[in-house]
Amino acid sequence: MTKAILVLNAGSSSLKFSVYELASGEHLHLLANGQIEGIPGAPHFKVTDHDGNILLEERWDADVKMDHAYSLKQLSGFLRSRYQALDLLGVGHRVVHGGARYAAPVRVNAAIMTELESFIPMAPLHQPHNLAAIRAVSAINPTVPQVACFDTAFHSTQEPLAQLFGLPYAYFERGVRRYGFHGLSYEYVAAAMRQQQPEIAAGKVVIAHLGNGASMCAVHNGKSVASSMGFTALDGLLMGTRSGDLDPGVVLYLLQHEGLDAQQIEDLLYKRSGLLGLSGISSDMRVLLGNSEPRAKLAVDYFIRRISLELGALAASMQGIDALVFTAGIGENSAEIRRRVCLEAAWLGIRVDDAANDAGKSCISSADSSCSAWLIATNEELMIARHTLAELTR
C-alpha cells in the first residue's frame, strides 16, 4: 500500500489539490497535483505528476452542476483508478482564519467546525469554501482524519502591541485584532531560508508574498514580528481585486453618502477594487505590464508604491533589515516588479543584479548590497502536508 496525504485548498471557483506519498524516513514525495477550476460555470479538471506531465485533463459543459462536493467525487474517482493501492492517511486543508485560539494545526471535529464557521465574517472570500471542502470530504469518507492548517497561525508569535487597533480594548478582548495571513507561505519560505541561507534566516527578513492576494511580513529569526494584513485579508497591499489599506472613513462615506449597503461594500472591496478597480482593465499583473494604457501604468505604479511603504514600516518594526525575499505568483515570476521594488528600496541598501534578477536566480542582489534580495518559490501545499503528517503522528 502507498501511504499518502491529500492536501486541499478550496476557493470560490476552484479546488486545488496535491497528493503526497509518505516515503522512507517520513519524507513526503509529490505524486500528483492539479485543480478543478471554473466552478460552477464550465469546470476544467487537470492533474499532473511531480514532473509536470499531464495525467488527466477533462472539461465539462456549463450545464454540469459542479460544486465542491461534486469536484471531490471526481477527484476521489481519479485517485482510486490511478493509485489503486493508495492508503489515505489523512486530508490537510488550508483554512484561512483560525481566530485568536488556533495558533497551530488541529484535527477537525464537529465542535471545531462550528467555531471555524464563526470566523466567516473575518474571511468571507475564503473561509466558507475552505469549510465546504471539509464537509465534502466527510460526506465521501467520514472516517478519514482531516487537519485544518491556518494562514493566521504563523503570526501568533507577534507581540500584543503588533496586534492592536486603536479601538476600545474590549474589542481586542473579543477578537478584533490584527491576525495577519498567508502564514503557510511565510512559514515555508522561512524554513527554506534556514536550509539555504541560515545566517540570513537568523536575522531580520521581510518576505513579500506578491500574488493575486498580496501581503508582506517582517520575520526575525524565523518568527513573525509584524505583517501588512490585519483583521481581514483586505488590509495592506493593493491586490488583484482587493483594495488593501483604506481609511475606515471611506467605508462610512460609502454607507452614508453613496447609498451602498454592507453587502455592496463587501463586494466592492473584495471583488471590484485593487489592480482591477484602478486600471479598469484587468486584475492580472501580466496583462497590465503589457498594456500601454495610462490607467494600467497607474495601477502598477500604485502597487509598487504600497509595497515600498509597507517595506519601510516592516523594516522599522525590526529596527533594520538584512534581506528582502520575493515569493508567490508575481513575486516569483515578474522580474520587472522585483526590479522596481528593489530600486525603490535602494535607501535600505538593496542593489539589484539585473542579470540575476532577469534569470530568476535565487539571489538577485549585487555583491555590494548591504541588504540582500532573494527569490524563493513558496509551497503552501507541502507545508500543509507536513503539518498534517505531524498532527496525525503526534
The other form holds:
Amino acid sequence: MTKAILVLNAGSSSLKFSVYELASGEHLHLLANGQIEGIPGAPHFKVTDHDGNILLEERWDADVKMDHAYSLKQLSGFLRSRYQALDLLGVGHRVVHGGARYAAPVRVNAAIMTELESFIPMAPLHQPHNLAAIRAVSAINPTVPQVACFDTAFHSTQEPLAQLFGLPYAYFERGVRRYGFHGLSYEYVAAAMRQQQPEIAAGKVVIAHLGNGASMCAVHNGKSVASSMGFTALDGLLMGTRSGDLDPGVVLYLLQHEGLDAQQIEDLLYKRSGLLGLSGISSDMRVLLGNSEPRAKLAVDYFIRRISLELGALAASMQGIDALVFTAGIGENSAEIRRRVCLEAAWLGIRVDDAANDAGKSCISSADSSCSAWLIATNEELMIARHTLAELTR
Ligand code: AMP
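For comparison with the form predicted on its own, would you give the structure of this protein in the form predicted in complex with ligand AMP?
What follows is the entire complex, opening with the chain shown before.
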C-alpha cells in the first residue's frame, strides 16, 4: 500500500489539491496535484504528476451543481481509480484563520469546527470554503483524520505591540488585533532559507510574498516579528483585487456619503480594488507589465511604492535588515518587479545583480550589497503536508 497525505486548499471558486506519498525516511514525495476550477460555473478538473505531465483533464457540464462536496467526490473517484493501493493517512487543509487561539496546526473535531466557524467574520471570503472542504471530506470518509493548518499561526510569535490597533483595549481582548496571514508560505520560505543560508536565516529577514494576495513579513531568527497584513487579509500591500492599507475614515465616508452598504463595501475592498481597481484593466501583473496605458503603469508604480514603504516599516520593526526574500507568483517570476523593489531599497544597502536577477538565480544581489536579496519559491502545500504528517505521528 502507498501511504499518502492529501492536501486541500479550498477557495470560493476552486479546489486545489496535492497528493504526497510518504516515501522511506518520512520523505514526502509529490505524486500528483491539480485543481477543480469554476465552482460553481463551468467546471474544469485537471491533474498533473510530479513532472507536470497531465494525468487527467475534464470539462464538465456548466449545469452540474458544483460545490466542494461534488468536487471532492470527483477527486476521491479519481484517486481510487488511479491509485488502487492508496492508504490515505490523513487530509491537511489550508485554513486561513486560526484566531488568537491556534498557534499550531490542529486535528479537527466537531468542537474545533464550531470554533473555527466563529472566525468566519474575520476571513469572510476564505474561511467558509476552507471549512466546507473539511465537512465534505467527513461526509465521504468520516474516519480519515483531518488537520487544519492556519495561515495565521506563524505570526503567533509576534509581541503584543506588533498586534495592537489604537482602539480601546477591550477590542484587542475581544480578538480585534493584527493576525498576519500567508503564514504557511513564510514558514516554508524561512525553513528553506535556514537550510540554504543558515547564517542569513539567523538574522533579520523581510520576506515579500507577492502573488495575487500579497503581504510582507519581518522574520528574525526564523520567527515572525511583524507583518503587513492585519486583522483581515485586506490590509497592507496593494493586491490583485484587494485595496490593502486604507484610512478607516474612507470606509465611514463610503457608508455615510456614497450610499454603499456593508456588503457593497466588502465587494469593493476585496474584489474590485487593488491592481484591478487602479488600472481599470486587470488584476494580473503580467497583463499590466505588458500594457502601455498610463493607468496600468500607475497601478504598478503604486504596487512598488507600497512595497517600499512596508519594507521600511518592517526593517524598523527589527531595527535593521540583513536580507530581503521574494516569493509567490510575482516575486518568483517577475525580474522587473524584483529589480524595481531593490532599486527603491538602495537606502537599505541592497544592490541588485541584474544578470542574476534576470536569470532567476537564488541570490540576486551583488557582492557589495550590505543587505542581500534572494529568490525562494514557496510551497504552502508541502508545508501543510509536513504539518499534517507531524500531527498524525505525534
Ligand atoms: P499567485 O497568487 O502566487 O499564484 O500569483 C499570481 C500573480 O503572479 C498574478 O498577478 C500573475 O500575473 C503573477 N505572475 C505570474 N507570472 C508572472 C510573470 N512572469 N511576470 C509577472 N507576474 C507574474
